[in-house]
Amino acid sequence: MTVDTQTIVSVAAYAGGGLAMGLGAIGAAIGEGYTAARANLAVSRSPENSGEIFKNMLVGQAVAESASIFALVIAILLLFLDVPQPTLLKAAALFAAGISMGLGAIGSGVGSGYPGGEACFGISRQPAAASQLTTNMLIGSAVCQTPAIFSMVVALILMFLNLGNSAVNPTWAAYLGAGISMGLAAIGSGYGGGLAAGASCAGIARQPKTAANVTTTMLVGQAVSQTPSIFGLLISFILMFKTFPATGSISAAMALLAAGICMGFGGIGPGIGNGMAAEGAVRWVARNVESAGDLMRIMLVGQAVSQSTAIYAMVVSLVLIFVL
């Protein structure tokens, strides 16, 4: 049997697709279930608010779902896209646009679900904070799609870049490497800052008088949480663009595609753990308002700390792409 470039392309972007959908559908899907479950609790505790709880996670399940809808726009794109010039590096732009969008909404899709659970059994709680607990929940889940949405922009630039005269090798393992470091690092800060919402959405429930401390803390240790995810995103950028000159080594390709692992793992572990900083500061600022500025101080330290190793990846991933 012969194979042609035009048959490597097709096979890479068929593969690609898979990839982000099949991907992608899990970290929705689990976060709808979670919202869902909570809504169960909540109807049960509170059967009177039923209909407001109802409302409320069909909302915040929709949210959750727009990771799996971006997935679904790039599966779309892979399987239907028409490639006038196939090369082996457009498949493997391709297949790599496949792997950062399918890791890319991992975490938002899970992260959704937070924020929308705990304000459907929030409203059990405090029915007359139920505007209050929906608009945090819509604000604290939009900035969990924040890491997907970057996945999405590095598929698509993966996708519609102009190859130019750049070399198969070694560009072929930076446009891989490119879609693993955003993929991968999305996990993190879409997951952690789920957990920040969510707290959110419980501090309201147990104390609506301090949604204005709670909003601002939580959105502070969000913004602390997407920066391994952005780090990612700088990696995929600079694999992306960067000119490499030929070569028949297949060290140089390696060290490209290590870079790219390197930033996209690195980045798991700081998104989850700044969230987890977040989580704690939020849902003690509700209980105790005045010591909010303390309470905040620490969760910013704590999270500085968290996010050394992620620093300390990007570093490593920068000396494999301009050193090595």
The other form holds:
Amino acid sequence: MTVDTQTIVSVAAYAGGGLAMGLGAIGAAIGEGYTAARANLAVSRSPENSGEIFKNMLVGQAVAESASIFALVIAILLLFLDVPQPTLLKAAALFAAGISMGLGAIGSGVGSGYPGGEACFGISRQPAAASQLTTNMLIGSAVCQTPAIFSMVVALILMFLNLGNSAVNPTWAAYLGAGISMGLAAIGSGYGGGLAAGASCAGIARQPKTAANVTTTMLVGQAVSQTPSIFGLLISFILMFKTFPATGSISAAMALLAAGICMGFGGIGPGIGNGMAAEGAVRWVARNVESAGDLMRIMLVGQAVSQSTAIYAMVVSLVLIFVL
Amino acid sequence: MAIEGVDIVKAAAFIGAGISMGLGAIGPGVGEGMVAAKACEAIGKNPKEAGLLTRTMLVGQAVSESTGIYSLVIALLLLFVV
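Mind giving me the form predicted together with the partner chain, seeing as the form predicted alone was just shown?
Zooming out: every chain and molecule, the one shown earlier first.
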């Protein structure tokens, strides 16, 4: 049986499209389920505010949905993309685009469910602060979407990159590595950003006076939580845009694939950990606003230490790309 | 394309190094984040002891970091020594 290149490209695009949508559906569904669960609790607590809670639930779920909508867009593009010059390299790039988007949507989807849920529950505690809670929820969950947007950008670049005369080996591994690096590294940052945003909605519901301090701490914490996904983006940009000399060796290809795997997995833990640190700081700024400065300081120190393993992973990835 | 034994061994070492550092970074990242979250809680409850709590947090995180450093050492050994 002989398989022509066009068939291989189609197989890669369809498999990538399936992975993009299948993996991409996990996060948003869990996140929206959490929002709805908290909204139910909130309605049972104060049925007289059910209209406001219901409205807030739908707005929060709509934002959480966006990660899976990105995945849907990429999946549809992959299914119906017209490839004028099918090559094996194009097949690798299309498959990697699906992996990047599918994995990248998980964290943001789960994460943006937390602010939605806590804002709904908060409205039942403090109906007067409803508009403040909705605003804070929207800011927090919008920041949670950043890693999913990075993944979509990488997926689109992989799909429409001009491959030129790049050597098939080892460039195929560089593209796969780029997709894995961005997709996995986005999981932790998306989830961690959601933890911080959820705690800030809960905090504003507890003490609406502290809203300004709580939102500031949330944004700083979320920004630091995004760093591992930015490392992932950096490594995948290097892998996509660096020109690799043609080689017959399998180890040159595996070094590039390993660079992507290393940075991808390495970004998950620090992203979640930074989010936990930010969650703790935001929760206690709301309860003890006089210590906001101390809390911000210890949050940043703790996050910096938690970041260190992501930096080790980035160093090993850079060594794999540039030294070996 | 002829693939030699040495090439396969090197390829496996690279993949192993990537997996070692990648997976090894997850645990310390999450663990140190938990430490920082609880340190924030402790300072929120008792702001007077901020200095002592910062020190305790850093020592705890340093211990939690050690497994990440083991992963880094193994990754570098796989890349440069083996």
